[in-house]
Structure formats: C-alpha cells, structure tokens
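In structure tokens, one chain follows: the form predicted alone.
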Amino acid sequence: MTETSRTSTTPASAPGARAPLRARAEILSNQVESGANRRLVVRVPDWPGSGPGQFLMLSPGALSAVSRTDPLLPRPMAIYRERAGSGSSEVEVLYKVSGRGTSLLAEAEPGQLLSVVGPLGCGFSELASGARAILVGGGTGIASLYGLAAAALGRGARVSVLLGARSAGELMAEADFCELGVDLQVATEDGSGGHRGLVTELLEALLDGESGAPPTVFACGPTPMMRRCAEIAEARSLSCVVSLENRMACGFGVCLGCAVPVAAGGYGLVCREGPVFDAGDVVWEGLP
C-alpha cells in the first residue's frame, strides 16, 4: 500500500519546477553492488519525473524499522535514473553504508516502504547539441552524474566520464557507464582499476591533450576532489559545474543544516540553490 501527497517545496530558484512529492514507496530490490555499495531501487506512485542532478530524500530504513520518537533524520541521495510506468516510476538510488541510517536503509527487504520526498533541488543545465562535457566522479558522487551522461549523449554531446574510487572493489556503476557508449576511464588509489592515482589526474591528462570547443567539467564527489576539478578548469580558463553533498536534514531550506558560503557573501543552501553550482560561486575554504 502506498500514500502519496504534494509538498509546497518547490525550490524557489526553479521556476516552473514541479512541486516535489511526499511518498511511501515499496522496494523492489536493495542489493549490494560491490563491497559497502548498494544498490536501491523503489516504486513511487505518482512519481513527477525529475531531471539529471536532483535528489530525494529516504527515511532511514524501512518504516517499521525505525522508531517515531527517534530522532535520526533522513538521508539526502542522488536520483540515479528512473523508469516510468503506468501510475508509478521505479527510482534507482546507489548508496554508500556509512553509518546507522544506511546501515537501516541496507537491511531494508522488498515489499518494505520507506519515506521519499523528492524530486528536490536544482539540477544540472542541457547541455546543446555539440557542446563537450567531461564528467568527473568520486564515491558516491558517481551516483549524480549518470542521469547528466546519459541526456547529454541524448542530445548529441560530446561526453567523456572519469570515475574514481579509493579501490576497484569500491567503484560504483562502471558497467552502467559503459552500456551508456561514452568515452570511459577509470582511477583507482590503490591502483586495482584502471589508472593508479587520483581521478583529476585523469582530468588533468584528458585537458592536455583536448582540442576544439572548450569543454565544461562537471564534478561530483568529495570536497577535495571537486575543489581539485575546480581548480584545474580554471588554471585552463574552463567552466566547472559541481553537484554539492552537503549533509541535510529537510531538502527544502528548513533547517539550513547544507548552508555553504558563497563567492558573492553570506550563504547558499545546497537543498535549494543546488546542489549544483558554478565551481567559481563556492567558496571552497570555508566547506568541512
């Protein structure tokens, strides 16, 4: 049995967004992907459709596992893709068990509900027909960057992704990208995948050797590693769009808890204002 109802939080820097949707949604399967990864998929009923780069939020664990006077909040998590149907889309989410919330969340079965309110945030910009984009992800940002790829070939682009994770045991999605057709490359630490090093080394080497239009990074990961990519394109005169993933606690600029300073003063919420911004808005000294 599932409930649905709409929220009033349509990001105020969306215009003519759809009002996200509160929902229980039934689980279809929740599977390990590779070492501490997991893979999730849930059918929403009523699901608006959402846009390469937003989110959602998942109760922590199915909902009879968590009691109502337990104060653990809900987790922010990248949309991976969607599959429409008739009255219902199934919503794919990849995560990482890091703590007691994913740890609930990983032992939730098919046939269980959880909590989801989504989609929430402002999401990536089209890309046009010709234009040339390098995705770079790392960890779990892997997770936002598969929707970008995959409307971006739609729409003729150029595309080439560089994932990175510590280990190849960690990667995420690898196949995924793959079946996509893009140019693919892939770094590990400790050098069990693909090239042995960081990631932005990848983007690094990929830059020198590009010709043509300018292309536009984009870069979804940890902290060091998007203010690496920023920091590369702009020593290159290149754009660089970065997905935040700030903690929260609402997804719709309540609690402020994913406020980030901004190049142009005071604060931006991720929840709200992203989780996408231009790398140049970000002040990067001032995120944990």
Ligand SMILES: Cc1cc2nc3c(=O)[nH]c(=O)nc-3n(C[C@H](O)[C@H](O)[C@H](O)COP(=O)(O)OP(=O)(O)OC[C@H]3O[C@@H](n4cnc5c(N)ncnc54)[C@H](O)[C@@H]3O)c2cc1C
Given for the second form:
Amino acid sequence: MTETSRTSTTPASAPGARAPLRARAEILSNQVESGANRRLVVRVPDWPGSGPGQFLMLSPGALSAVSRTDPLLPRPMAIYRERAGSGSSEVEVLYKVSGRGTSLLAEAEPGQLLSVVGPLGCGFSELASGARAILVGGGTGIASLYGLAAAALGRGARVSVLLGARSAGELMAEADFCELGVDLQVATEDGSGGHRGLVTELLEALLDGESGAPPTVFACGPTPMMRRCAEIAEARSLSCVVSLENRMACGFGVCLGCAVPVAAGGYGLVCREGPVFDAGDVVWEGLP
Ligand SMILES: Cc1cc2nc3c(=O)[nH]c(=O)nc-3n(C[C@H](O)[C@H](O)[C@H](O)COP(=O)(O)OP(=O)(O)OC[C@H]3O[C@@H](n4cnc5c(N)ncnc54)[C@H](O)[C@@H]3O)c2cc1C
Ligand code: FES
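Same protein, different form: I have the form predicted alone, so give me the form predicted together with this ligand.
Time for the whole complex; same chain goes first.
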C-alpha cells in the first residue's frame, strides 16, 4: 500500500502544528441534546488547541479501575468547540449514540474520567478574507463543521450553512449555528423541520441563485451525501472539500485501518492525511 502526499486544502497539521496530547479528561457535563444526540464537555489539562475540522480519539466510556476490553478501541469524534483556560481547556463534543462505544459514553457522568488523544488529523484550510463558503452537514457530520463556520465568519467570509437529518429531533446544533449568525437552512427527510427532502436539494437551489464570487462547498456527513455534494460542485466547476468519517482504530497513522483509495493512486490515511480532502482526490467508489 502506498500513501499519497497531502493535498493543498489541508494545512492544519502542516509542519509547525501542535503535537497531539494524550490525557485524562474530567467530564464536566454529558447531556441529552436532542433524540440520540449528546453534548459532552470535558476539561483537558494542557490542551494545545485545535483547528477547525480536527478530531480527537475518546475512550468508549468512562475510565474505571479495571481496564475495559469490550470495546477496546477509542472512538473518533470531531472537536466541536473549545474554550481555553489557564492550565486546562474545556473541549466540547457532540455525538450520536449509535453503538456500544457511544452508549457507554452516554452513561459516563460528570466527575468521571475519559482518555483523550488529540487534536488529530488535518483540518480545513483557513478561508481567504471575504470568501464565499457553503457548508453542508448531514447527521453527525454537522459537528465537524461548526468550528469552520465560526472561523470563516471571523475571517469575514460570507457563510451559508445547510443542515440535514432524517427528522428534526435528530438534527444537531441548529441553535448554535443560529447563534453564530450564519445564513442557515435545514432539510429533514420526513419534513418535520425545514425543507422536506435531502440537504443536497437545498445546495442545488442555493447554488442556482448564486452570483458573485464562486463559493467553495464544504461537506461532512454520510458518504452518499458528500459524494452528491461533490457531483453538484463539479457540475458547476466549483471547489468542494469534504471531511470523511471512516471508522478508525488508532487515529494517528499506525493501524492503516482507515486507508482509502485516492485519485492519484495508492491509499490515503483518513486519520493522518485527512479527515479533510479535496473531493476530487477521493475515489468515492472505494469508500465504505
Ligand atoms: C474524523 C471523525 C469525526 C467524527 N466525529 C463525530 C462526531 O463529532 N459525532 C459523532 O456522533 N460521531 C462522529 N464520528 C463517528 C463516530 O466515530 C462513530 O459514530 C462512533 O465511532 C460509533 O461508535 P460506537 O461504538 O457507538 O458504534 P459501533 O458499535 O462501532 O457502530 C454502530 C453503528 O455506527 C456505524 N459506525 C461506526 N463508526 C462509524 C463511522 N466512523 N462513521 C459512520 N458510521 C459509523 C457502524 O457501522 C454501526 O452501524 C466521527 C468519525 C470520524 C472518523
Ligand atoms: S486509524 Fe489507524 S491508521 Fe488511521
């Protein structure tokens, strides 16, 4: 297996980026957000800070006196938001309870400890001042886009955010995006919130009405959603950047479990060269 070199869209882990930390983090809160979604806040000592689109590996549940072996492996989660303090930072994660690891995580209580490794991966590039960005988030992929939206607004970019979920109850972070003050639209497949249908339909309609600086499309969510975003952008000769959510075992380039075929030939490691890729670098047929 050969690995590719990093694409130009992802300098967040370029030389000079801070090394990831391995730490024990105290749970400050772990609350129901909506439906199966939870909002976790942990206090991480000496957290080096992260860039939009980076992630961390979280132990599947609170640490206990006896090491857990089922499940053994940590779970990758986007760094949703962070607040730096003196000596430690508060790091926030939005997650959906979808299997054993996240179920155990949902049982963890304030005061208990989690193991954290991060920040990991190459995140989103900094947008040029005044750029036009359209962010498309589906399901748990929404969590990876909040930091990008906040950073892009901070750079004076014009930001639209399109969020999709099966139903309104499954939608993550709508209120947070509203609070940021982005132009926000929602799609739900069952029509319980916003446009009834797919979030990619909102993307097509928005792009049809665009004028001025060509937008860049940023997408994170289920593979079919990201692939459709890539097709829609390509048909209009627009750049599209995606953040892949493959399953990961180690999160930092050792196990090769997250390797995906890339257009240049060979394989790319989603955890180390991604999770953010130019959509054109992704061999969509090769993704799980
Ligand atoms: C870079 C990155 C960032 C992520 N950020 C978030 C986040 O912010 N919030 C969040 O809720 N989830 C996020 N995920 C997905 C999350 O890691 C998985 O949902 C989690 O590992 C499931 O663990 P589990 O033990 O509960 O489920 P498992 O028992 O391992 O699986 C339960 C179900 O989820 C599916 N699944 C497992 N892992 C993934 C995956 N990586 N992508 C899609 N489906 C999966 C399985 O096929 C199965 O159907 C991210 C993944 C990556 C790679
Ligand atoms: S998750 Fe182990 S190499 Fe990427």
